[in-house]
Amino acid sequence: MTNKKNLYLNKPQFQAELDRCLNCKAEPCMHACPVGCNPREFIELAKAQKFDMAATSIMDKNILGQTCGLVCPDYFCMKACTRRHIDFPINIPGVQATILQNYREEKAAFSPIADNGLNLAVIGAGPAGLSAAAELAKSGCKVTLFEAENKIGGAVNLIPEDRLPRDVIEKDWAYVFNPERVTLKLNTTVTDIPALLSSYDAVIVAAGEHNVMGLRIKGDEYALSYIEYLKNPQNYQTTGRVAVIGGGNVAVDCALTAKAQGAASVEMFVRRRLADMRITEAEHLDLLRREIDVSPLTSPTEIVKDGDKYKLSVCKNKIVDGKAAALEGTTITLPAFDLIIKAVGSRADEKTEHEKIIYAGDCQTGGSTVVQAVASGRAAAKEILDRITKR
């Protein structure tokens, strides 16, 4: 069961973080935010007990404000925070999430928006698609939002619930969703994107990266994809040994989930160095706290099914000209894994080149954070409107 209280700042913590803000006129935190959210502004409003205005300040810039507050990494606003040069940065994401959890009021009715006569389709209701749809609606467009799954969220739904309760993204979206402008079609897969142009003025594709990359080794079929695992971790619960191939945020989520599900031991195999792992300091500490082993400079070479378990062969690597290269004579075979999960990346479907079709989010930029996807969706909406209104 998720302990939601631990995800947010308590009253003393919240007040302490507000008081630590230096009210920097240069606003480095805002400039470091991919969506331009202004921590200085919403913190000053919260200090003045104007919590409804603080919440509005956040949501006006970031339609997934509470979601991002819970899962944003520490290398955007916190890295830019002036306090880090004095003691340690303000927990800006924590303040943001706490404001929206405790003080966000029910939204007022949407102000009437003049219809601009445009009708657009958005494919994918993940962070980028939701952001694009909201931006288009604010501009006076009619929007149909297609989602293949039975709920919104996209890849956000793969984030373990102890980090992001499933109702948070729904709360964020409910606050900005304009039913007069946006029609949401769940359980609807779009297979022919260009065909939509017969009914819509333009299309934004924000379908994510759902094609999991293979390990390119013998026995790859025995490794479970991170998407299938994180969608349904309860289906793969084990008290035995688990191997996770990969060293990014998703691999960490897989490892922590496996341990939380009761695995006796979890080991991550990372192709590059520990210092090369693109994860946050908090994630590094979580791995230590949960006693998850990390084997750096290590790559899989083969997986063999052995009864109801698996043998995993790995070799050591060295870094040559910035790239990982296998060291000869270092291959060893590790027995008795109950589950092997591959989390080495994914790719999007092939793109369709057309002036009225634009891509956003992970299917445009590759894997990104939630806040970067929100920024990408908003930018895509502005770009497509610029294209089709100048024709």
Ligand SMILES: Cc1cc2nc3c(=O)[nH]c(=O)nc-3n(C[C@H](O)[C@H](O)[C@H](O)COP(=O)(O)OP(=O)(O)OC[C@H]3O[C@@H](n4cnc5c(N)ncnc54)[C@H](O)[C@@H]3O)c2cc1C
The other form holds:
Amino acid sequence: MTNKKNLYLNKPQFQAELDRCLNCKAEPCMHACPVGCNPREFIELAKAQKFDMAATSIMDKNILGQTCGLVCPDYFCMKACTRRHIDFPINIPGVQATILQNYREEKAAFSPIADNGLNLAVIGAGPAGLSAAAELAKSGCKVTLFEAENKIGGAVNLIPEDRLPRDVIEKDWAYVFNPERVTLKLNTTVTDIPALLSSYDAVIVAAGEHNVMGLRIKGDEYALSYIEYLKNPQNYQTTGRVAVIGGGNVAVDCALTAKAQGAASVEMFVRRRLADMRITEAEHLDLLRREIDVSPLTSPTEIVKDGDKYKLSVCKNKIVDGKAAALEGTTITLPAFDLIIKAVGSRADEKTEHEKIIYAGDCQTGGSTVVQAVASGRAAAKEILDRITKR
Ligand SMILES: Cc1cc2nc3c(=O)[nH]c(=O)nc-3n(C[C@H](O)[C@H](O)[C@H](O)COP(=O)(O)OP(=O)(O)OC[C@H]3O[C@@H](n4cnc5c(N)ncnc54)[C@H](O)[C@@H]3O)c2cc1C
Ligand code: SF4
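Would you mind giving the form predicted together with the ligand, to go alongside the form predicted on its own above?
What follows is the whole complex; the chain from before opens it.
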């Protein structure tokens, strides 16, 4: 990748952010954080040079503290920061990531936990499954964590490496992983969820949303899914033209990655208006900086293979009653794309209704964020324990 960013704050930047904190007693940042991390507290501890305590304060609330420090969007703690009314909000995620990068021990100190005799299964080792497993382990359960892939992380592994180096989630997990309580089974796909109940007291499903939605147009099969693309972007490297269909943050990651991999031009086709794109301010700026063309109110209508290139037909839309509707007579055909990537969303598997099976993370809430998936996994662990211990 060529668009290298500074992921952590340097010493003067770090100190400046600590100094700017107003130490608000109402703690609006904490209330805005889905997992209840307390920036006021960890910033005060860092100001007092108590960095190990600052690191513990973060990790006690958020098992993926460093990951979240690098990828949390600006609409949680930063949006609530009082300092934004004076000049601009404190870069709380940056401070959080920097504390953990520079001052965290490799492993948490575990106090002895009394075994509660319960044995639970968790499906999926993405943020929600990891969080659920850690919470159950803290409560004294034995946990088996099943993961279909050969590594932990789930969709986090699709976040481009220039935003999130691959070893960060491993480092977060190594800190909280308690091998006496949690057995991690990689390369193990669970195909029959109810059958697990013959060996386990309950099951938490945190399987994410891995069924990529199609474009519902002729030639859909020529568009590469964002999952395939982002897993191994180097396999699809091109110096030619790339089209990305979709207008969310995943589509932005595809577009920026294609540009960083050397594409001469990258064009995003977005069904709705620019203002409707569900992306952060930083992502908007990245699109401008990296010279990605964005065509709003535009939908694909057909893809045709043309030798080793693809022709993409698109039409213009208008917004009627809040929905995008095609404008007749506006279809044009754009030739010579080397790669077309679809990033218009994905769906979870069908759910099984059962008192002892509970869902967490993106498969429960729809596409969200790492920090929300961590919160959801923790809540699911508490709820299932409540259910099975009140029998
Ligand atoms: C390209 C991209 C960029 C993103 N950028 C950001 C960002 O900047 N900030 C942010 O906060 N969030 C971001 N997200 C969203 C974030 O990654 C997800 O919200 C989060 O990973 C959801 O966690 P989860 O645990 O619910 O599901 P997932 O992370 O999808 O994990 C589900 C896991 O379950 C496993 N699994 C599925 N079925 C089975 C089975 N039958 N048996 C065993 N294992 C199974 C999967 O292999 C996977 O590892 C991004 C997502 C993508 C795709
Ligand atoms: S976990 Fe994310 S939202 Fe919560 S305080 Fe940290 S950076 Fe902010």
